[in-house]
Amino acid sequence: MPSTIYDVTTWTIPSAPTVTAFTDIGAVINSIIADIKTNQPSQASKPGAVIYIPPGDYSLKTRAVIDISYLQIKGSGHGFTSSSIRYNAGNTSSWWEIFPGGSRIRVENTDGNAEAFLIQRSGSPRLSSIEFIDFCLDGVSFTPNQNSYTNGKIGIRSTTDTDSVRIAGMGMVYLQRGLVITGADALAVTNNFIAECGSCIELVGSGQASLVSGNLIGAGPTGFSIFAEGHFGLLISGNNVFPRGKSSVHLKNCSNNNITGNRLHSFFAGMVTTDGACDNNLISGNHFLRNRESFPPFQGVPAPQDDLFGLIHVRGSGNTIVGNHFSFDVPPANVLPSGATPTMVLVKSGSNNYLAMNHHAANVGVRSAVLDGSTTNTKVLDSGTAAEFQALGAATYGFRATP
């Protein structure tokens, strides 16, 4: 059987021998995948392959299409470095380095497609066991405005259902959308550095039993750091989510998921938002820090929601919010709307939501929990004083003040 380990730097495209991994790594990867399919025709024996990307700078002009299972695309270093600092620094002539490194792919996409990698196949079974490990996807530029987070580029995207896809140790920077996965089952997104992207992680359509854990993440002010739609059994844990996304974690029509043990830092309210029919989710043991934008180029960016929206904004029923810590450190003059009392947790809708043992430390007076008038049977225990609790016409609720 031919070798199942391919090195992009030594592969020659039979129909285009002058094209190399350095001039168009997308075309090279597509050619390697075609070779894998040629050499593994047996339905009963398709072990797949490894495509290795050594450290180096590679141009991707042609979208790579992944339509086989059991494929690992692997580099030797995620190579992340801040492009935002570079573009806003002015003179970088004295810097040691100015571009991302490691196994770095420059996403140039001159073929008219948005994605660097597209996972897509019709028929059965669904694609399974595809892995992206330890390399960098660099969108290079947000031309003409380097602070716009807009260039139309997507790092990795799936448009068909998948099983047990793994994204680990990746670096993604200056992409409008870093990772977009549709119909994920048992997806693992772990130990990646995805930042300075318009949106970082988007799990769309539906999904179940997936994991987003141990990542370093930070989206742009109009995007999401972590977004999940229609998910069941999603575990979001141990992530360090930093500014400046409009939401750190945004769930839409999701039920029976865990958001646990994350450190979340934002310049806006709505750090964790449940949207639509979000029921029976657990939000526990997270550290929330809300303060003011400190980087001058972004201080004029308008907030996507004001401080009455809540650091946690809950829509849905049967959700549990326990043991979280909220740090609120915003100058009074910068609280929105002017003169308002900021909200830590807003229960906007639903029944039988449960809040307990949440703690806050703030430089201004806050509302620890606010119940909208449409809510019913909410329980708020040991999560603020009576003066810090507000029920806006809620018909039924239980409240026990922090002693």
The other form holds:
Amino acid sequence: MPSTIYDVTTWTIPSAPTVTAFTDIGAVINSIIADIKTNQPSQASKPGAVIYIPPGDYSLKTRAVIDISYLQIKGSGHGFTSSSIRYNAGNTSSWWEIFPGGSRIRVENTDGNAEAFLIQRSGSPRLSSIEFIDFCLDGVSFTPNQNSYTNGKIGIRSTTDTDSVRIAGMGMVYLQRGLVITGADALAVTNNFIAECGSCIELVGSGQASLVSGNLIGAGPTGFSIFAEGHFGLLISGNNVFPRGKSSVHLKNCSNNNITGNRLHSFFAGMVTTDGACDNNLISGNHFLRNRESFPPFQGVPAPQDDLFGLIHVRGSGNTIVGNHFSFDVPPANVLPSGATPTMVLVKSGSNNYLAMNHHAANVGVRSAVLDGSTTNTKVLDSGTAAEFQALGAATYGFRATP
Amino acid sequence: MPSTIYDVTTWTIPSAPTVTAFTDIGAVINSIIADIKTNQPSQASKPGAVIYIPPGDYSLKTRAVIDISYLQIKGSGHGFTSSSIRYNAGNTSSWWEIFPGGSRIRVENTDGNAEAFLIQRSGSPRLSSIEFIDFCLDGVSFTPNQNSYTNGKIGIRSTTDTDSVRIAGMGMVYLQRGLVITGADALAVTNNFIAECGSCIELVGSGQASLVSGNLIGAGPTGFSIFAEGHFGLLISGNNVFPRGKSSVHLKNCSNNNITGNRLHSFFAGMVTTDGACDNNLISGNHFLRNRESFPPFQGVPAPQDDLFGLIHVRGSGNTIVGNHFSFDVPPANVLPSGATPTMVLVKSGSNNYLAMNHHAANVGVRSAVLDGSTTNTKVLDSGTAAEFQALGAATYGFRATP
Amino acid sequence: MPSTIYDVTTWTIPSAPTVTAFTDIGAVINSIIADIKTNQPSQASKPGAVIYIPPGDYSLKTRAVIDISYLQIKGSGHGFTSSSIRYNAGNTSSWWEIFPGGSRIRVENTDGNAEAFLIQRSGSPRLSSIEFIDFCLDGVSFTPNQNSYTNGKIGIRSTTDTDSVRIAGMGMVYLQRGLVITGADALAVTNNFIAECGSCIELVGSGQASLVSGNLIGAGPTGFSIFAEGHFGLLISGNNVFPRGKSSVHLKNCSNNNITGNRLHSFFAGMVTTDGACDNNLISGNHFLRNRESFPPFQGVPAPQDDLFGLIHVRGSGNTIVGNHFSFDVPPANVLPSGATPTMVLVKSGSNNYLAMNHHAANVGVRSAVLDGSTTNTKVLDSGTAAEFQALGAATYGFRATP
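For comparison with the form predicted on its own, please write out the form predicted together with a further copy of the same chain.
Every component of the complex follows; first up is the chain already shown.
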């Protein structure tokens, strides 16, 4: 049987023997995938392969296209280091090292494509069980403004439906978009380090029964740390989401999902934003910390939402928001709009939303819950004083102040 | 020193050199284990070994018996794909592939045994630190009825006590029983994909201090997704349990366990079932979705319990059920018994059970909590209206309606 | 390009060719690190390497010093077995094996140092993305008293700041201190088995945005299972912490952290202890079990705190303690001080602490919450009867008894 174990450093592209993984790892991987296909001609036996990326500095000039199931691409190190600190540090000539490392792919497409990896196949079945494990995708720079979070680069994108894909232990840094997955079923995005990317995790189109757990994540100020669209059965838990994304978790037209046990830190309101029609979601046991941007290069970035938007912004019905903690610590002069009373939870639309036993600790007076005049039958229990609660217009609700 | 690294594709069984991993990986693994023993004769130094299974299609005809500690069996891909969709898809001649893949073992015992892997050793100490990592156990078919979930096959079974076993990143599919562990101590079942099995995870006999976390799981309609018997200190968290098991989590005679932060989806009542005497368990921060089977081949399967059984069915005392969300969305014509008002939580026995701050969103009128007449001193707080609460017979309780 | 993949069993130290990984794996690793540096002279390309430790019994005589980023040290098995059971078992001559295994390093320094691994580098940037994966650090014995948990040995210690370090899948046993990390940023300590160590996980100095998740942990009676100092944004979740540590989680001067969804079991009060000024932490969805030491050799160990200390001991302000379960099952004769009413949550200092929906099941009468006379504006809701609540002196509070 031919081997199913490939090492990018020892593969030679038959048609281009001078290309190496160090000069174009994308071309090497595409050539390996072609070889895998040659070796599994039987419809009944296509077990895939593993492509190993040893620690090293690789350049990707050609997009790698994955159109086979059961391919595991694996490195030996997520290799994250902060490029943001480095680019803002001034003279780094005495530094021990200046770039990320591990099994590191510099995303440097010269093929006109944005993606380092594209997952795409038409026909049936959906691609299944593709795995990205323990290597680094580094966009290298946001030239010319290293604080812009824009360079057009995407780490991994899928454009057709997939099943049981696994993204684990990866590092992604200085990409405009880290991970963009379309039509996920039973996707697992776990234990990754995805930070200093414009947006980190975007689950677009639709999806179901997926996990985003145990990740260390932090997007840029105009991007998403975790975004999901049209998903149900998504479990977002155990993540440590640090700034500076415009939100920590953003759900769009997502019902019956779970945001539980995360640690969320942001410089803006809208930390958990629901958008469109988002019904029957559970938001429980999360720690929210909203304070002011501490890194001078970013202190001038305008807030994407003001402080009346809510640390949690709810659109939709039947959502359950319980057992969360809110820390709010923003200098009064930086509250927006000036002089406003910041909102912890804003129920913007819908009925039968349920808020209970959420507690806040704030350096200024806040509203623990605000109900839009369009909302009906909201419950707000033990989540603050009567003075901290505000029901606008014709809102209907049950309210019990914290004794 | 002899190598402790084995590759199933390069091993030759001394007594049967024509057998390969492709023809009988079980016989190969048994031969490797015999070699490991030969190489570690000292009681004071038996570090075990790693057996590597590269991506490939392997057949297991002979049960592999693990009777040494510190054996890691590792592949490079869980290889899940839906066999259920495929077998119900009609003509699949144009499909790219039709079977699971990765490091895939077809469980095809011809030795009269049910198990692919048996963990068993008498004497002291218990077997410790056996690890199954990142490969696929595929039962291939449920002949003659591919929707029967019965073929007598078991993926991994232990019959003697173990300590610190780890099952991680595995794929299991089309087995009647995926994982059956007896007498577990400090077991970790994490990040696996175990679906389309009759039952998925069964922890039997007794056990303690174990983890079932971060798994994607879904059993057949007569089986268990997660079952535990006689366990204490079991932490079931962060799992995404999809249909169609007869329950999502079933505890039998289990006290002092934790079911927290899971996403549970079922087509039946009894999503969390406690059975026998189950005391002092915590069920918190879980999302429950109960709707109707959507896949036509299974719509005729009879419900194992009617809708009065409770999405959570409590037997025992001192249990804490807080901060859960229930979505109930079943066409009224499909509610059982006909015309019944479905129950979210049924407290069937015991005293000092505590339900608080559980919220539901339902398409029909429901009972948020029902107390059997035998129950005493139950607390039901902020979990629905007075009309949604029902205390039968001589039940004693404290109740506070959601305002 | 030189290889970045090293195997400790095949490396020869140029200056000491007779030393092997079996005689001194620390010296071998130091020699490998020197070689890695030789091979990455460019500041712009220092991707690191992977050092592989196959299953085997290795001795470490010389401390390994890690002063490069992106180094992954990886084995094939955490190899935990209980040495405590073995040392207390009497005659073990008939046992199958008597020591831990897997990729096992016996920590046997003869160099005068305490640590097996030291992470240390001055200058900029901080060391990043060092990874310890899936091997065993075994202190071998606590001579002369195997139940003393003292031998001066430390598994892994860092003394300078680090970023994005990962400790995953490790086993540690019979070390006085398992893991000691100074100045962590975005550290991930996940899926480890660290038990029968004096202390298990100590995050000292300060730190931020880190994860301690999915671990199986249990310290000795005078040590810490999980200790953190000066941290914010630490997420401690999904851990199974078993006895016999003097606490399960100990926070010192830590604000804005999350202790969620853990299973905690202890033989002492002070299971979650906050110490110094600990503000705005969330403690939710945890299962606490406090019962009596069951292992005869340890039943005489004096309790580090009496039962008035609280299973949760709170110092600081703005903390949120919601949705936890407490099981208390201690023979009345063993409650300390004799005849005392044990305390579930003691609020010892601070203001604006919030306790709600915590439930207990106890074999004796308990206080569900006690407020020190110095505390102000505490809230205690639905966490027990009026008789179970005690506010001392001038404490101010809001209280609502469970109905």
